[in-house]
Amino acid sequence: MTRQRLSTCYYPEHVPEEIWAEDAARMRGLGLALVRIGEFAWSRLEPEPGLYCFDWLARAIDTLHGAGLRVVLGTPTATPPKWLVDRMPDMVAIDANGHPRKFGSRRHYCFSHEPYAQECERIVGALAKAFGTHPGVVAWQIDNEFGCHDTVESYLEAALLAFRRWCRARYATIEALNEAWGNVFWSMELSSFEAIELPNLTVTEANPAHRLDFRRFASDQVVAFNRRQVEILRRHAPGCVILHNFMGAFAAFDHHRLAQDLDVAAWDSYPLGFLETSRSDAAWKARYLRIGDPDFQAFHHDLYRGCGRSGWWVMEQQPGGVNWGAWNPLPAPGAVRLWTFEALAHGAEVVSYFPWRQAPFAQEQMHEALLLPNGEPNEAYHDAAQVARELAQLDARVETERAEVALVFDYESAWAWSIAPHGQDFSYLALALAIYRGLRRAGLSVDVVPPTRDAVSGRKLVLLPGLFAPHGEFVEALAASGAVVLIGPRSGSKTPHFRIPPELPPGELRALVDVTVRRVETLRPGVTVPLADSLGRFEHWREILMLGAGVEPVLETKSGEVALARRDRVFYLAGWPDATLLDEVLMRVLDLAGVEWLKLPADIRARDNGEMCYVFNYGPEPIDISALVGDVPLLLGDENLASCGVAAFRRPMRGFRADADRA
């Protein structure tokens, strides 16, 4: 079992060298164990072509290591310096509107630009040779937030040429590509691979099959770009952990595939920033203004835990107000502590606060840190100190077990439904989060997994919200798993080539439950389809089903259409459920699966980490949690759990849920 630790992100190039030792001593005194540095420092590491200036970095690493800290060293490829852009001006990405993503901030490169990739290999190789065996460097972060600021897809000439090569490798003949894309429609047939264009700047929407393949290609380019750096680090930094810091609410490339080359999947958690950019309504945002969505961070914790081969981290944890939201409120007292323990409860090995010192200059000067710009402690400094003391008290370690319930999340589905949402507000991520939110309300620990055989074996319940085009092998794995399966709306509604299946949706999934989706509709906000007996409503998306042999209706709409169908242990849900309907459906499938559940108070969330059970209060008022705790002594918190409060006790949540706690 891995001991759980705290960390921070530090920029020695931002502050005078004479205060490095003071900062390092304060970090260690605070209870931090690791420090990330270097990921944006290319211009200081190589101020001129071929002139490596690593001495300052070596001194910084030695200073931090000498204070008892271990270093996560970033490769600086997210911020190529001006001299490099001047040498190869065609390296900057081109956006979908044909505009260059110019120098002056960050991520100003195209993943398909081969000369830039070679420059990255050069600087990463030099750094790896210099610091790969340094005793203070224990981990490497590759680049920073791949795809941030909409930079996965580039419409540069280099991307076009690479996409043509990708298409040739995938289809072999142009005739096969024309057939796969359905190019006979609108006279879009092509005579050669050289005739392929990128799917932007068309008069109206581009062919969805073309666009989906371009999304697949763009994702593959990110994976390949990352892999080149991984291979260098494996050679020159043996034994070091290799990771990348992913983002929230971001699915532009396949994180599962990229993480296969990493040791650790990390992500950057900004609860208040993400709340402001979410699609939640004004009342929801007002209620959780200073603590964030009760389920958004948890969903991403479980998603990235499912990506990591040997662990997962929070590489950047919001410590105060941020600078990039539409509005930037301050966290409530105790919120930073709650966010930290929420991550630890989901099995994070490391939680790292971003950053250590608030920068007094440039783009992020309004982004708060553990320290104010003058070096005085900010509020989160004291939160981190408290968490460090409590971690030592708990002897907290990663003990997370395989969950009984798995929610399948598929990146191709996210691409497909963003290409053809059919309704302005249809979002695959939002649908997955809605289903996850219902599971959290039931007090469950959930694994968020890819659509693979291994991911669903040994589960009691598997949920598939909006799974675009499940492959036959995965459908067979579901059938063989013995799990109860809940198939959500829009699942199996296309083939991998973005066609309606010949046998109609849900395509391959009809082998599990023989329903046919004959018609679909999307619903504007405020329009819903009520179910019979006031059991809830469909919103956003609704389907009209025809039932085959052996399939029975379980729930119906008020007008008599099938809302939930069942054959044996497989259910099909014919629309996007509101919270009331989702709770009703989950109650039925959880009971059939033999999964014990709770009806938690509205703002309470719970998570198991092995035998350690954590309870969180996201609400504005204290809440009595004595029914959850029973007679077990609390290691953290009180039974009357305060707002932003965290309680912890060492007793499995499973197996002691009394009937009185049930819905």
The other form holds:
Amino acid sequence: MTRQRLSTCYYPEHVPEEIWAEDAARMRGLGLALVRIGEFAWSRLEPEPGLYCFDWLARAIDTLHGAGLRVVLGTPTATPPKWLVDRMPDMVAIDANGHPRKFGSRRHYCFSHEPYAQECERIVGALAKAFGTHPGVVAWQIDNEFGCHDTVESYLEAALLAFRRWCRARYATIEALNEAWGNVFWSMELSSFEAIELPNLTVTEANPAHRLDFRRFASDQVVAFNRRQVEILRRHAPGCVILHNFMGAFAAFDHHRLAQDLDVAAWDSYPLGFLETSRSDAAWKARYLRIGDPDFQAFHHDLYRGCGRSGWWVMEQQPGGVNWGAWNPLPAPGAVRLWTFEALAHGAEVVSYFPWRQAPFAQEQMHEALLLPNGEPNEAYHDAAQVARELAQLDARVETERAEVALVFDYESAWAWSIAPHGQDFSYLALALAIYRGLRRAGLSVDVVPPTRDAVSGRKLVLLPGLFAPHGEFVEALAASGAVVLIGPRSGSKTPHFRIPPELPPGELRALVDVTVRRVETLRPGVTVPLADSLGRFEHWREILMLGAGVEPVLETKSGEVALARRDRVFYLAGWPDATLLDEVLMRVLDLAGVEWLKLPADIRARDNGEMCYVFNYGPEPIDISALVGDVPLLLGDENLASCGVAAFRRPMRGFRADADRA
Amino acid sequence: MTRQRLSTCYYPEHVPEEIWAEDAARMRGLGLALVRIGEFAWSRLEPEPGLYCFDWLARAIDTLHGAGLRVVLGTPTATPPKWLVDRMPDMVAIDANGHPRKFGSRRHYCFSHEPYAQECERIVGALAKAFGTHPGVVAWQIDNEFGCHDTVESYLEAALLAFRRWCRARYATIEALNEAWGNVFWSMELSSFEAIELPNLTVTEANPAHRLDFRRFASDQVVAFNRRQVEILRRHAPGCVILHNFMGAFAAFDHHRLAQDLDVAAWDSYPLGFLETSRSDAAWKARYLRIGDPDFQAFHHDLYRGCGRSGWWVMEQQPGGVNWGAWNPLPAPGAVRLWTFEALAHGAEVVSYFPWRQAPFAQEQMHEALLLPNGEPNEAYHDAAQVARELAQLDARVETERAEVALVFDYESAWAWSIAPHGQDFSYLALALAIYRGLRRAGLSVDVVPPTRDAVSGRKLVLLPGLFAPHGEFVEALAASGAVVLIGPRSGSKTPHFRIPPELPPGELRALVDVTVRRVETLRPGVTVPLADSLGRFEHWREILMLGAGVEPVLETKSGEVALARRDRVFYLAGWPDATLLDEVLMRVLDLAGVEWLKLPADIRARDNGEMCYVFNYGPEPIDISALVGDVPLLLGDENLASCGVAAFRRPMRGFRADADRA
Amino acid sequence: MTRQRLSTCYYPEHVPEEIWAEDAARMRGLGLALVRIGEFAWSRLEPEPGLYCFDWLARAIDTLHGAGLRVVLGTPTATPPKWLVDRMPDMVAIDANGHPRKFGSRRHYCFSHEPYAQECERIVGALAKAFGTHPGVVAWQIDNEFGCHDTVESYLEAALLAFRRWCRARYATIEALNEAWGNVFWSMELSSFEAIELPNLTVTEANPAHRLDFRRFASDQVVAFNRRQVEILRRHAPGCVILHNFMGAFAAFDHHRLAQDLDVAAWDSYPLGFLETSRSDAAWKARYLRIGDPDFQAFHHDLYRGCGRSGWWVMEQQPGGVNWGAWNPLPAPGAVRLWTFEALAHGAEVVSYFPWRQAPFAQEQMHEALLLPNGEPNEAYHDAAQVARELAQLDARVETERAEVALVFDYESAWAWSIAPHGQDFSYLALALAIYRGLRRAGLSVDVVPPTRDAVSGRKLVLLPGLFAPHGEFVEALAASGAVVLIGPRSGSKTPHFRIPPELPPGELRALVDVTVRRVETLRPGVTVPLADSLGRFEHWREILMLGAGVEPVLETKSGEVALARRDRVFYLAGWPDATLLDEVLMRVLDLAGVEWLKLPADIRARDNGEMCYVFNYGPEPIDISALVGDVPLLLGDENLASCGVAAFRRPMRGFRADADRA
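Would you mind generating the form predicted in complex with a further copy of the same chain now that we have the form predicted alone?
Now the complete complex, all chains and molecules, led by this one.
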């Protein structure tokens, strides 16, 4: 069991060297164990081509290490310096409109540009050789937030040529590609791989199969780009943790695949920024303005816990107001502490506040930090100090149990449904999050997992909403798992080549429950399909099912179509459920699965990681949680849990059981 | 009299040849008479430059013909294959921002690109020679949906050069052009035709006269492009019907002019898709979600009936949910049948369901069809079967009477008011449709006609809302017609050179009713001008009139300006009427014209084509229509007409007369 | 004292020469004293390169002058003719997306294009030599509406090269620039001035310091462009007034700096157009639909009065409906007269109606004028005639007193907060206008001034909301002024290099009131921070203050943070106040400053220019203003002031004093 620790992100190049030691001492004094540095410093590490200036970094590492901190060192490849761009001006990505994405901010490179990739190997190699065995360096972060600012896809000629090679490798013959994509449609057939174009600037939408393969290709390019650095670091920095800091609400490349090359999947958690940029309605945004969506972070914690090979971190934790939302409110008092504990409750090994000190210049000068720009503590400094004390007191360690319930999340599905949403507001991420909210309302601790055999084995309940094109092997694994399975809506509705399955949706999944999706429709906001007996509604998406042998209807719409079908332990849900309907459906599948669940008060969320039970109050008023706690002593918090409050105890949760309610 | 028939659209190239015969047999079994094929098949007809592979098409035609079907053969010029684009990369259009519109979907060509036009002549010539006299081929469709995806206008250099030639032909001297456009304004004067630019990417809006001429030019290019194919087909396919499939809510080129070269004006009718993409408000879209706007299709039926030389068809009839709306609901049970009968009631010779079989791949895989992707019948299959039976039972034939009422629709007006709407929500099409709705609420059967002498002669009532710049000859024809005429709003407000007439609006129309429009204004949503006595309101647009000799005010606004003026049989309406005001105005003009009219229940629509009376229920509940039917036996439907219900009988309609109501 | 006069804008090149004399006579008959001509006539003045055709202009001037009118002659550089663009195609600006801004409307030039600037010198020189000493020409307008249609910034290579020179001049060394901009952030460091790029097309936002310097540079280019013409005119047109016509709601270059080179700062006042394009909500737009925002014009009058060296004019006064709003309503009867008197009340020397005659062609054909397109008077003609009569009767002269209250307006602040608004709806102009509204509700006559020593000396009250980076000298001037000062929100929050001040905001202003802004936040629409005791709310923006020694809290939020702080005569306001809170704050600062203020009825506005008191009714109903007037005889208007009514009298206003109200 690993002890859970706190960290921060530090930019020694932003401040005079004279204050490094003081900063390091304050970090230690605050109770931080780690510090991330270096990930945007290329222009200082190599101010001229080939002129390595690593001495300042060495001194910074020594200073931090000397104060008792462990260093996470970032590779600086997210911000190539201007002299490099001037040497290879065609390295910058081209956007979908054909415009170059110029130097002047960050991430101004195309993943397919081989000379740039080689430059990255060079600088990373030099850094790895210099610091790979430094005793103070315990982890390496590769690049920074791959894909941020919509940078996964590039329409550079280098990308086009690489995509043609990728297609050749995948399909071998152009006839096979034409067949796979259905290029006979609209005379889109190609006579050679050299005839392939990138799917931008077409008169109307390009072939979704073409677009999906381009998304797959683009994802593979990110994975390959990362792997080249991993290989260098494995060679020169043995024993170091290798990680990348992923983002929230972002699925533009396959994080599961990329993370297979990492030790730790980290992510950058900005609850208020993400709420502001989310699709939630204005009332929701106003309600959770200063504390953030009560489920969004938890979902991502569970997602990234399922990504890494050996652990997961929050690499950047919002410590105050950010600069990048359309509006940027301040967190409620206590919110930073709540977010930290929510991450720790989900098993984070490290939670790292970004950044240590608010930079008074450049793009992020309005991004708050643990310290104000003048070096005085901001509010989050005290939050962090409190968490550090409480962590020590709790002696919190990571021991996350395998959850009984697994929610399948699949990156290809996200791409597929963004390419062809069918309804303007159909978002795979929103669908997965909607289902997750239901599970969390039921007090459950959930694993968010990829569609693999390993991920679903040993579960009591597996849910697969909107799973684009499950592979036969995975379907077999589901069948073999013994779990109760909830399929749909939209699951299995395509083959991997983005075609409707010959036997109609849910395609391969019909092996589990013999339903046929004959028709589907998408619903404008405000239009819903009511269930019989006021058991809720479908919104956004609904399907018309035909039931095969042995399949029984469980719920029906008011007009008599099957809304939920079941064969043995497998359910099929024929639409996007609102909260009422989802709770109805989950009650049935959870009970059948033998999973104990709760009926939490609104705004209360809970997480049991096997080692510890946590309860959180996301609402504006105190809430009595004594029924949850029972007579176990609280290690943190009160039974009348304040707004932003965190309670912790060492026993399985009870109370708020739905049984009584239903009886 | 032609018997009315059903059809479908078929893509033999999408399915294995083995099932063609079965498909053909099922089509016949269903009661279909025609089948359209071939219009997107260029890559299969000519897989390499000059290598014609027509054998499969010949076998497909033979198979279909052999089963008793007549074939409509499409020319494949909407989808030039990749090898052709690679040979002439500059054939693709350039959008208004200067971006090429690349290969990868369809319509990736510029109408002004002469080498591409010659390639079209070549392939069409080859096809026409091969199949022009095939006994199974009875009609040819040229290209597909000209202008779809905003493809009429192109900013390619070829278009620029052609536009300069067009301007030279129209104006002869650059001085004449400068004078016509008013180029003295803002020093826009040009010294030669070579100085003319396309009106895109200007700092602020370009001269509307410049823009209008560019729209005229672009329209002429489409007409010329079409005519080159017509001429080839007339030569090699004698006796065949030549048609094009126009679209709904689309006026980017002059359909009246293009259709003069055709035998049949067909259009593609997608009631739910069009409703979703319309400007109607959310409540209206929700109300008619699954049945479509009750007037939109009828308006287009009447419009296209007035376009063709000898008939009109629905070439593509929505059979289920489509893929291209922002949201895509399923039709209500019976809606497909209702739409089919609405078209037949308006005199369609053919209604053709698109498509026969849902393609499981590529861009339109979510577009429903008569068959599901697995070949099983979808709901519309049964609707079509029922219509086929009912048609046979009714022995329905086309005999559309010339309507007493003509609504003038003019493509130049649509361009003019989109170039210079003056109010952001001023749409000519919306204005024409608003007036049409009033006529349809009054139970009238209407012809939608171009502003020509022939079109208005012999009418009892002619309406010309928003007619941009009527020609003197047309004004004389109106005067000579003896019809009651309702002019305005905004009619005659410009000369053909997009100038305010010297004598002020309504320009030439002052010969009919001597009013002067001194001022106009546009009104934000929510701002209206109320009429006196609560007789409704102006919205969007209103005018301040000065009345000449012999002109009397008929209606006034609450603040005393003239809202409706009249001299003898000619009325001038000084604003965009809401439904209440429009009904008031129509009551007056219809009564004066001696046109009998009804006051239909909400959601009921009716159409009398001389041969047969039809009644339709677009509402969600049954409606008693017995007052309409009287004691005539119903051939279809019940007097308590169900939602989506169709009633038909062989007598003029009565009942719901407004007389009683007013008495 | 200058007598206040009326004028119009005339385009002799638009009409046959035969009617010039008649037009001139009508202008005089109407009571107009001046007429502006020529500013778009380059293609007529020089139809071919080097071929000057000034004879027609000479005849036009002679005709107008002969009729007793004085001429304002415009330089035609806003509309270079096509032949010039063809000679130097690279003179057109490039937009931020890299697209050229083509010929075909106006302002199609880049301010940094030196050859074009030389062409301007040539044509202006020729005109100045020809007409500089013409007795009929009394004033010159340079160019037209600099910056209109977003033309200040250009991304042409000429602009890039000029920007690099500008940076070199400002920073001397690239190291200094790197330090100033904080380029160490994200490795944005540059190694030479040649490495500088323009801040467009970056992957995500460019460095705000970079962007601000680019805005400063772009502003300087406009100033320099204007100055070159000024110098020519000073040489060849001695004694003539030199002016430029600025715009409303426009701050893209530094009008204070440019106006230092002018005699008169004129602006173009379009109350209805500006209301329609403003950010005001729909209810506000509907309420003032036909009369315009009651404070917007006044604010700009006060702003431009503070710009010119020796006077200010309204160069273009909206006379009817315009063509360029999203919707274009007609003014209420009397609105044109009210707007004219509002300008005169604020001290305009000249109010000039644009245009004399509605052009029946080209882009502005729907822009109303004093005359209809057919030459008949439109309504505003009669309004102008009435104003002319009333002006003569009032013998109105310009004598504007220095106001006791000064509101600081600063162009750099507008750029800074548009670059980094932090909240999507944070607009500096909106903030300044919001504060101005409060002052105007209090019946005050205000000067809007730049942040300079001269501008604030001798005031009783100075307000500086949102002042980006006040210079130390200005802060000293404020301290020395003895005025009551209201600082904030957001004032002093940056250094001139767009950095957070080392001592935190309000930076240099802490010398006046020792508060520290520790944190800030922006608030979504609908989210506010309530004050204690229901004294209003913060919206959009709020700050968390720490008070230094001697600073006392005056107002607090409901949750106890300081909302208004004070030390002696200096107040700091910690957020964007709603109207209720603003009135509370102003009451306190005005009383302390000893400024007498009123509590005007809603929709009543007043202006005392020392020479005359004016009262205006912007509401839809008559309002009793007798308490304001007392027993002084009214020279204009009634005590029961009608909608759109104007009252004038020669005594300080009384009544509606808040004292009674508060007692």
